[in-house]
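Listed next as structure tokens is one chain, alone, in the form predicted in complex with the named molecule.
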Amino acid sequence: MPVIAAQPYEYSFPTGKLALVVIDMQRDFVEEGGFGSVLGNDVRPLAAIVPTVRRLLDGFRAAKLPIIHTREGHRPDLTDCPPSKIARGKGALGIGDKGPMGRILIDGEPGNDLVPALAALPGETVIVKPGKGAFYATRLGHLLEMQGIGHLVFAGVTTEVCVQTTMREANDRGYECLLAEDATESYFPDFKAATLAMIRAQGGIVGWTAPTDTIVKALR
């Protein structure tokens, strides 16, 4: 089995059976005027990882391995959005309100699109998810089962919210999870550092972490 130098120890995966899951690299989190910014966050640190996420994507594309993109987005009528989620935040704009990139966090609006540099190519899967975790109320688990995939590399935003939630969901379902350390970002540097540490603590209680270049090199 190929091996990746990772923390807390080497990560091995069966050849041809490793998938990449890129979480929520959408304009709503990465660009000004989207959901992330209306929550009061500076989006610039998230925009800065786009080239690194692209390197990781290109590595998986070159290796002809499966790629799954997710977007956090709701139906236009908000029937898949709990009232508690709509009420949270108390900013001037919230989920479903009209912002500069269309209605905030709504599937089909310009702001819900993946950032152009990270757009999905034909043959890649896009999962639209109503929650923070990508397994909740989606077909992700079924899709992975159909392809016999048990090993997942994760990237995307934000590290401690949707990425960590999805890694924990995957870990509990038996997947071996590796997070690309520099292809994930948070609005809060301390939260990112803490999340990386807690994922790999206790012998990899949630999974592994490794730099993007190390992962891409191992795919070749």
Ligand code: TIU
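Just so we're clear, the structure is a prediction, and the values are computed from it rather than from any experiment. Shifts are known only where both forms have a C-alpha. Rigid core (definition): largest C-alpha set, two forms, superposition within 1.5 Å. Residue numbers count along the first chain shown, from 1. What changes on going to the form predicted alone:
In sequence order, the runs of three or more residues whose C-alphas all shift by 2 angstroms or more between the two forms, with the rigid core superposed, are 32-35, 37-40.
Next up, the form predicted alone in place of the form predicted in complex with the named molecule?
Single chain only below; no partners, no other molecules.
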């Protein structure tokens, strides 16, 4: 089996049975003027990983391996959003409110689109998820099962919230998970560093981590 030089040790995967999951690289989180910046966050670190995520996407596209994009979003009537999620945060704007890029975290609004450089190509799956994890209330598990995929590479934002949550969901379902270290980011650098350490602690209790270029080289 092909192997990737990773931490805490080499990550191996069956040929043709590896998929890329890119988490929530949507405008409201990544672009200036979106929901993330309205909350007072510096979005520049998230925007900075866009070229790296693109290299990862290009590597998987060249290898003709499955690619799944996710967006955190809700129905316009918010019937798929728990009241506790709507109430949490108590910022100036919340889920469903009108923001600079349309209604916040509402599927179909401009801010809920993927950033243009990372737009899905025909044949790539886009999953709209109502929660932090990509398995909850989505068809992700079914799609992976239908393709016989048991190994996943993750990228996207934010490292400690939606990326880590999805990795832990996948880990509990038996998937072997690898996080692209430089293709994920947080508004809080310490949170990213802590998440990477937690993922690969105790012999890879959640999974593995490796740089994007190392992953792409192995795909070739």
